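Below, in structure tokens: the form predicted on its own, a single chain.
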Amino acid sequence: MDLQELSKLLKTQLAHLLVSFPDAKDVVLDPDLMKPLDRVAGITFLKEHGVSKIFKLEPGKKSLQGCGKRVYLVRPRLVTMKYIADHINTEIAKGERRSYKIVMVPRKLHVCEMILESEGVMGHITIDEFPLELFPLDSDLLSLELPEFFTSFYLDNDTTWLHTVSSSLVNLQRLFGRAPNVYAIGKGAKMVYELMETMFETHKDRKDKTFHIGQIFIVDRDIDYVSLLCSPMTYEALLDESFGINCGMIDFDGEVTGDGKGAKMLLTSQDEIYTQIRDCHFSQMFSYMRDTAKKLQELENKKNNLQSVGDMKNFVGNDLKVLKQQQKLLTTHISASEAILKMKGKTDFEDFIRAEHNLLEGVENKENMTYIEECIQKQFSPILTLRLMCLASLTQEGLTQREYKALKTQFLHSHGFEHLVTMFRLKKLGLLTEQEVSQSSMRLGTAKVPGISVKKSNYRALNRKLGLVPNSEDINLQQPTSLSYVFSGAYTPVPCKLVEQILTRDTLIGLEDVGRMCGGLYADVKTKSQGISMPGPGNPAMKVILVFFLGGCTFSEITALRLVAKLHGFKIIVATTAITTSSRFIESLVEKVHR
């Protein structure tokens, strides 16, 4: 099963779109689509299909120079449609004549067409769509690159993007065969499953018994916010948190590369050194890199023992090129690790981690609250402070009224009253809430805020049922067997634990209570993976698992699922609406203020 088939399909569709608008043309790209399109097609591919110039869509520009044909490749957002309409109207007023095509990615929305019509440009354009859905970032990782899905669905209750998620899963199964077993964990996951089934019924496909993916898990992000808020401890997750990994690409600054210029680097399993260290706990990385450096040195020393011209030719032709490449990669990763340590050294990292672990274990509550108040008073990073506040609320299943009022008031005084909107959003999602109060208090109106339906945290019950916070003494960080090693043994991500439980038990019996606490656990199981008849264990496809995260996942969770695959002999492919970090997650909920 080659995930690159998805890229080939997308390239074919993009080529068809460009060819259908003949002759030389300019392309105006939505900034959010630049990295995804680069991974799927690349600039050379666009040039080969008649693209003359490539522009970035910028709010300030009212018009663009270029040839007589223009294609806009954009996300279907209302503000984007307004920018495009401004371009077209300005150019028409100047007397410039062009043909315009607007391609919405991944699909057309009627509301966008309404905006274009109200701006009076519908008569000058043609509209199309490019279904840029799931595409591979690595051999075991697929993404929709739709970071707005989380706030759109979970915060605003907008179901628009559920169609895209369902369509992407349907198209994936049309390519690789329909998976016999599907598990949906959470309310959103159930909606995606039902929409997926409707799509299959609407388009009757050929009844092909072969399949390459045996089991699909669709998981709601809101079943586990805690793992989003925990500090990552594996190399890949720390790279994403420190430098930002965008579509598998990372931008290292001059300090890391050592040449003062900086460099872009593609992080995939094709990089042998990166594949070995990306899932390592950060504390174990340096011993691995030291061993790798020794092996490379031994390889380099081979040149001193060359006996003949043939040996020398073979060494220069084969070993030398690989050696130089490996040495360069190793140097970059060592420098990146040192940069991460330096960044952590500039913050109150040890105290922060101690408070985080205490909150997860439910100990030293008074000291934890004092530390959070200190972070607020010292005007510590508001993002990191909010992370601790939300973690305190989730692990205690709500702060006491006194704690909530004190922390909220102090935070607003320290960082600005515009964060009242931030507090509203956090409360609505159930991230920062008060504990339930008595009926008399509710009658006085102190418990509820109009318009907020607060989601209750089930942290303690889930911890009890699934053993999410293990005894840290049992955690082996060098040869891990516990999924909690991704957070130094402090916490096990719920989605990963549930996937492991369902796969190893091969039954949902005993998980009913957990399912209810997660908003529902629904299964459509056509084939017992432990059964004898085909398709069963004789079919290796039953060992291929797709785990789809609705609303984003972190590299820590991806690493935990890779460990599940390694421990139990599965091949797990992770798919997600976007890859996120705790900082990006909180930033998406923080009110933006332009001072």
Contents of the next structure:
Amino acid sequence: MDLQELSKLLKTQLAHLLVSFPDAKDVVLDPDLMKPLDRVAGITFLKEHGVSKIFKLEPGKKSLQGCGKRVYLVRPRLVTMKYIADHINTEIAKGERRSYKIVMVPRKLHVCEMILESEGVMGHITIDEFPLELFPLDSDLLSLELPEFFTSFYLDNDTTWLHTVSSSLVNLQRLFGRAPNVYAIGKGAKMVYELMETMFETHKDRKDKTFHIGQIFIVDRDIDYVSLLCSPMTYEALLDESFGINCGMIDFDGEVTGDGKGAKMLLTSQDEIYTQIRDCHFSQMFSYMRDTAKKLQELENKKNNLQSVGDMKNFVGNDLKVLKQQQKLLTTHISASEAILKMKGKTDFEDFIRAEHNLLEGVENKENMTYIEECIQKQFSPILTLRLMCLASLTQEGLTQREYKALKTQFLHSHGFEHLVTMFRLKKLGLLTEQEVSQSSMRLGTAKVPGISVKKSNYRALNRKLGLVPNSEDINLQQPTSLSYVFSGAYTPVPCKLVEQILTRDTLIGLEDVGRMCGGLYADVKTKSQGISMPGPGNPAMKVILVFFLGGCTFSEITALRLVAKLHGFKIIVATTAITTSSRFIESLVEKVHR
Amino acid sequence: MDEDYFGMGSNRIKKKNLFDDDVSEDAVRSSIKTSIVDKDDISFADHFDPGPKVSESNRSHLPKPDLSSLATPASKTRPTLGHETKTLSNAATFGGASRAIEFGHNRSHSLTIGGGLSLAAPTLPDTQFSSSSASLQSIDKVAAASPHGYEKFSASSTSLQSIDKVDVEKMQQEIQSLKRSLLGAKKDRWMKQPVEDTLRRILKGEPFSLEMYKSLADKLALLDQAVSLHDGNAIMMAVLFLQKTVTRHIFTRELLQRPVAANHYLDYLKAHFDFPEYINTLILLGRTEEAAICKYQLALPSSDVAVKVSKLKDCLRSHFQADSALSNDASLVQEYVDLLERQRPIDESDAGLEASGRSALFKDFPRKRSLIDMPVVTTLYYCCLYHYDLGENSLASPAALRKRHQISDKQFIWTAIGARAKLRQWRDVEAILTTKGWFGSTKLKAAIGFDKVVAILHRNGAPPDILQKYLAMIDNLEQRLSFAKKVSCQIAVIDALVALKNRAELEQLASKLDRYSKEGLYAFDILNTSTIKWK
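Cool, the form predicted on its own is there; where's the form predicted together with the partner chain?
Okay, now the whole complex, with that chain kicking things off.
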């Protein structure tokens, strides 16, 4: 199976969409869709299908120039609809005649149509959908590129995007066959599974029963926030944290490229060197790169031993090109690594990591608190400080009331009172909470406290059951066998660990407690895949596994799953609502005030 | 690939090719049928620009239409039509039918059934239901949900010229069968569909109608089943339908029993910037903390301090102080108000002073930005920088600020040392770190640890003799040595090596030093002393 099929399909759909609105037209793009569309189709593709100008949808612009036909390609949001309605109304008032088409991605929402109706533009527009759901970022990676899924579903309890996830899974299985086994871990995952089943009911079944994906795991983000907050230690995750990888594209600044101009680079398995090092622990990077440099040097030395004209022709024709290209790539990766080291040097990374690892291990509690206070008092990066505060709360299953109050007050003093809102959000998600005092719960009796129901952290019990923090000090970072290597052996991401456990044990027996702590573990197993980890006959498709992260995952987790695949001989495809980092994650919850 | 994968997409393509020569009649018929079954398309044409351009071009490009043959079937259907819709007045029915005949004049229109009928359709509701504007509105709404009609029409009108070849008789039959299905569809349109069917349509993004769910039980069934589907779009639609069609009292009552629905309603209100209703609903749901936070959040963006303060006070009174569970947050909001009220006069007078150019301090260390709305700690730094010596009863006094916000010793030391070191006021630094012991003795003490003190001083460019003084206060010798090296204070390194009795390293160091520099002399002096017991 080739995930690029998805891209091809999307391209066809987009082409139909554009052709069905004939003649030359302008396209107004939602900024959020720029990168995804770039990956799926590209500007030339749009131009080939009658698009003359491409605008970026910007708030505050009351009207746009352009030709007599315009297509809006946007996410279905109320504000966006308002902007569009403003455009249309202003342009009509100016006497401009134009036909408009609004394409909502991935689907139209009732509330959006309502806004367009109440703004009085319905007579002037047509509405359509472009089901840009999962699209490939790499040969083993699919994304919806919908970062707002997290806040929308987990913070605001809005289920609107569940439909998109379910529908993307349905469409994926229409393409690659219906997977016999589905596991849902967590509450949201169960909902997605149920909605997916409903969708299958309303469509007629494929006659073809073959399938290319044997098992699907749907995993809720809220089963493991700890892994989201840990400092990344592998190359790809570090690149994302330091520079930001957007739809597989990375933007290096002039310092890294060395020419002062900076460069964009596509990071996929097409880049041979990158494939080798993306999952490397950072401490192993330089030795690997040294080896590669040596190899390249040997290749280059060949030019001194060229015996015949044929050799020379061969060298110039083949080797030289590869050599030049590889050299360039290697140089970029080396300078990127150096830049990462330099950035880490600016913050007191060692102390920070020590505190983080102590928190995960549950030791040196007093020192950890002192360190966090110190971070606050010296007005150290608020994002990094919040990360440690949340880790402290999660690993201790809530801070004591005194600690909570002290940290909160000091944080507000250091970084501004607007963070009262930030603190509330973190509490609502269960990321930064105070332990319940038995006295107050007695006073309230059994009556449920109205208001937010805080999700309790189960760190200690989960850790005990799954062995998330390995005991042995010596984790092999070079030839890793433990998933925890992605965090230098300090922690194992729960989703990855659970996937490994279920796949290798092939049973859920013994995981009941873990399932309960994760908000439910549900399995729909149609094919018993006994001994799939053993060689022999059996359907090879059962070894192809899709893991879908609801609410985003990090490259650390993707790397851990790649290790699961490698250790046990699976092919694992990761699908996610978005790829995130601990900083982006915290940032999405931080209240920002323009000063 | 599965045929059905495209869903609506594949239909659309079919429609577009309707009038291509190579499309078989059967295909045309079936696709026309399917398109007409989409009953809601009927009034869609209502919504698009009547487009004189289109009809004109039709007229000019097409041969004169065959009037008589097409008029017949339309008039034939007239009695049936009247029969089917008994409640309608005869005249209205006639109007509708005759309109259809009128369109029959133009062959192209009667042939492009999908488009032609949908053009005729809006006249029906116009004449027939002019009394019930409510249902009309809902037609609009439903029609709005089906975008395909327009597209279909524009596509078909572009390929009109190829129609001539089609047999007229067949077209008549076609018209009749389509009229029948249209009537059937019209009838269905006014029948209540099972809730499951409607929800399935919503789930698939197909046109649907909610208006026939008149009973409260139906409305709630719609809502509850939408909730059990887990589709936010459907839930939102059911919630808003309920909200529009029942009294506020009933709506609230039912919402309170359905937390999932309530969450979606809240999300809608938030996205709609309807914050008064958002906050009200939260309070009704007993989620007072969220209500308070929302109100607080709304006060934050105000750029005018006076406005902001009054908004914060309002929010404090009506929300934070009204709930005893929020007392912690209430005191924080109160602190915020006090901070803003303190910053305003300080900022005003300092800005004036700086502009006047009379103050040397502001000239040497110009203010980077207004003090307004800076965090407490930043304000403390500011006050330590510019107003260090003010008495405690002055607004800008660091001590007063410290007292009001109960700033901890550690925090005060971090900030005050930084500010005084920036001004190179080493005496003040020493005074901050000096504590009085018993019997009037004094000693240096740093709650944050002297290693941190040294780091702050070094960052602010403190000279070696100052650094040396505080390096000497680091108790842990190894640490003292490493810090001395870090801030490259040679005298302190030498002292630390002596304290560690590490002669080997000292000799090594001395060999690197300039023999006659201050440090060099110091090092060799020590190496030559015989009283030290080396390791």
